[in-house]
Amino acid sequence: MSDSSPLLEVTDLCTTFTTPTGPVAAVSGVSFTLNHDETLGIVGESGSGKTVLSRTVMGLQPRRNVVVTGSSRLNGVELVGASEAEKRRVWGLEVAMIFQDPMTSLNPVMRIGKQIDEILRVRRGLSRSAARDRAIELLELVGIPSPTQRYREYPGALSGGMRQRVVIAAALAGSPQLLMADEPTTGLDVTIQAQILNLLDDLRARLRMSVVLVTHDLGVVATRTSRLVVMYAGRVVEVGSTRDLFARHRMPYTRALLEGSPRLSNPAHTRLVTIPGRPPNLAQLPAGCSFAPRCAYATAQCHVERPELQPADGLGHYFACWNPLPTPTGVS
């Protein structure tokens, strides 16, 4: 595929879980594209469907009790409905994923270096000595000091930030074109969060990868993404360039997320603004707009008729709302 074609094309993707109380649509009709050498942010509250979406895009959903429809094409290769053998040819080599808790990705009783070696030997076909040398290079690439020494250590000997760097090194072992990062800074202090995010941005530029950054924190994506997909109750409710969504968002839910983000301009101990109410039960979604019960702008129409995405301008900005914010709003 040429660089002029999207690296990733997601079209009308749906993920429905079969539960004892009935079907639960965790992802409903999601569509977006990702270009080469681009960072896309997927944002939303916990339970909005963003993690399920990222796993579905990669083809990581189990075959039992899950129905996936739509399309997820990576370099033109369809992952929805692909066989395990077909997906294994893609995993690690074309797309890799970083999960939010590095200790769930690392084997606590296996030395760090051996865990990266295994990927290099199985996925890249390197010899034992070549895999060791490359693993040490990857540890150095992600900023781990004394990589030769760390190569021989166990995950428990490292801090949370260092373990996340090891996970990133392992993800890069197959030289993927796409890196999916699901809440990669959860549980880390603010300084380490910034280091990890700066590392991902630097690696994207140096290795010419594309990155999908999944997070609930708009502060994480503010300066590190070119486009944003805002999700609520399994659906895309606003999408556009990061700059446009921060400055001229139209969806009240997007504004609520922005207002709930901490700002340096606020005095110390300022209470964060919270969104009233609770996220909907995906097994019992209300009629109409799912955000309507929590929205200050909701009208009778919002409670009975679901809005579809509509263009805000001619520049790829879309929103799903019957009563969009009346005027563009700036954010500091």
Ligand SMILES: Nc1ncnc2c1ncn2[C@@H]1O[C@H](COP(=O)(O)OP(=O)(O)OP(=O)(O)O)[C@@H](O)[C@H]1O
The other form holds:
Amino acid sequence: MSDSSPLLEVTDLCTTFTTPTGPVAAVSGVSFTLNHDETLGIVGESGSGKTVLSRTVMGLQPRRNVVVTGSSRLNGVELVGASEAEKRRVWGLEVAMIFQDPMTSLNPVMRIGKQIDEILRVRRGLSRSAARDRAIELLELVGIPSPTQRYREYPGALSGGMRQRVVIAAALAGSPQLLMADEPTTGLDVTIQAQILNLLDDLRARLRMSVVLVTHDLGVVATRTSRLVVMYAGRVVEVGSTRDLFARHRMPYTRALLEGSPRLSNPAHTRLVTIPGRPPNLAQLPAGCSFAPRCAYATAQCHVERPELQPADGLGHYFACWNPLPTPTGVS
Amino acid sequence: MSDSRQPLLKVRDLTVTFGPRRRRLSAVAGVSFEIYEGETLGLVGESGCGKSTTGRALMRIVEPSGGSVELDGVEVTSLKGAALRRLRTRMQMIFQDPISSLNPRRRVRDIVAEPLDCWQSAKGEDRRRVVDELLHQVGIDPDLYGERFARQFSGGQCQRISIARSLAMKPKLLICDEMVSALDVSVQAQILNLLEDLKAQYGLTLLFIAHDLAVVKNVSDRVAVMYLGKICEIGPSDTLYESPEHPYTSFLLGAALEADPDSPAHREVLSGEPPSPLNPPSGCRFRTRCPLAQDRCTSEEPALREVGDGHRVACHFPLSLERR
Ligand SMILES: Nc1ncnc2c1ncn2[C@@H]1O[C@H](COP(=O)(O)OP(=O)(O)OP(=O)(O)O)[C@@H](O)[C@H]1O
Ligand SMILES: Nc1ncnc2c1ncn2[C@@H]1O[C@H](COP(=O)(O)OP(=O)(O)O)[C@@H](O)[C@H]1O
Ligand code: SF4
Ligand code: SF4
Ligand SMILES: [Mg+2]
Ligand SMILES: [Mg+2]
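Requested next: the structure of the form predicted together with the ligand (the form predicted alone having been shown above).
Whole complex next, starting from this chain.
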């Protein structure tokens, strides 16, 4: 694969769950690309479909009660509908995922070293002793103090931050080109969060990986991603360079997300900009723009016709809105 | 400044310990502060540092093992029976997990009326009127939602209902423990604005406990920073955020993420993790992670001392000395 073709190409991806109360469109018509050596952020509020999207992109979905359409190609290889054997070849070696809750990706009754060993032996075909050496190296790489001793510990004996480091070490075991990190620091203290985010940045640069950073926290992506995808109710509503989205967003929801976050630089008792209501129920999406019931700019058209993503410029910034915010003057 | 006002709450050397003598854990290890009438005091620190335990001890949800807590001049730690229950109408607490702190099988109106029923302070028409008024105030339409069950509501709505219930007895002090931490950004902003409005309207005094430094800055007049069961710094929020004196405060602020691509990336990151409260370091509790630590920090515990107007720090070598 040449470095000029995208590493990951997602086209019109849809994930719909069949539930007793009807279909739930968790991801609808999502398209984006990720280049080599790039960090892409996916942001949105709870339930906007970030986790379902990341799992679908990897070809990871329950076998039953789900319909996936569209395409997700990693290095040109289709993952949607791929055979289990094909996916197993790719998982770990080309793409690895860090899940939202580190405890779910670790086996609580297995020593942490063994869990990494196993990946190295199964995926990379290393011998028992080579796997052990490499596992200790990986634990060291992710900043676990005294890795030789820690190798023998169980996940329960570790703090949240240490556990997340182990999860990262396990993800790196197959030397993937793409790391999907779903809320890798949610629930960790700020000082530990800073350590883990610095670690991910550092590993990305050293190992020449691409990273997809999924989070509800705009602070996490502001300085650590080059491009951003904003999701609302299962759709991409705006995508572009991180700088453009912060400074020149066009879609009212993106603005609401930005201006609703309290800032450290705000004086005390700053009035926050709020939007009424909350995200829609995915089983009963409104016709038209799914943000319309909460949007201060909504017009009659918004309630009946869904806006498609349209280019804001020729530079990869797209937004889905009938009445986009003006581009601020004086910023270029 | 604020010191000329009357403290509504005065806390002295509050300690809370858990566990048997051999494995005694001091979750709160001698904490003193006051909250002045009408102000919001923010309480920040990493998880496990003792923020919630402090709040719960003030309410006597957990029993303090030492120290004194005065609300409006009344010693709280020795209250019993009816007097203790009455105290709980003057001090109310709102918790992080909005959904599980409400009984899912009760109707919204009955949840909000719980304190009124308990004190039989309003009945019949009167009760209904008070409850509906409270629901209106928190942005829930009583005619539409009053008879629904709590389990049918989202996190943000449950938090609104919790707020309505906490205001029913017209408390003076509201203790908010991570009350917006589980909420999405857009809902969090709604609740924070609502809290500010109600605070003004009801003349509330607030202890606002949270780990999110930006959220705390937004609502607080003064902020206290806790580390391993102790307050390491306390002061007016602007001063504390702009020129922190304690090395720990400085690291904490440095690690906080600003939603701004032009904000500086993490410079110095605090290494390691907080030590176990079962076995806290001697002297200054922060010394095992502090880059400025000296011999004296091991042998002598730093006391909180005044370094500016209402600004107190517990460090032998506060940062302004460094800067000088
Ligand atoms: N197996 C499933 N069956 C039915 N609905 C599902 C299933 N998995 C997820 N969903 C729904 O899909 C939507 C998107 O969920 P998802 O977990 O992707 O959100 P998210 O953006 O990751 O949120 P959070 O920030 O809370 O992690 C939600 O409404 C969720 O309830
Ligand atoms: N009921 C309890 N029994 C034993 N230990 C407790 C109990 N409640 C809290 N702790 C411990 O006390 C310390 C402080 O906890 P907490 O007040 O919840 O911290 P914070 O709210 O700052 O995260 C922690 O070490 C915690 O594990
Ligand atoms: S399309 Fe209409 S409702 Fe949707 S964001 Fe734009 S203005 Fe608002
Ligand atoms: S007292 Fe010493 S160890 Fe503690 S914060 Fe100050 S300089 Fe650091
Ligand atoms: Mg998720
Ligand atoms: Mg707590």
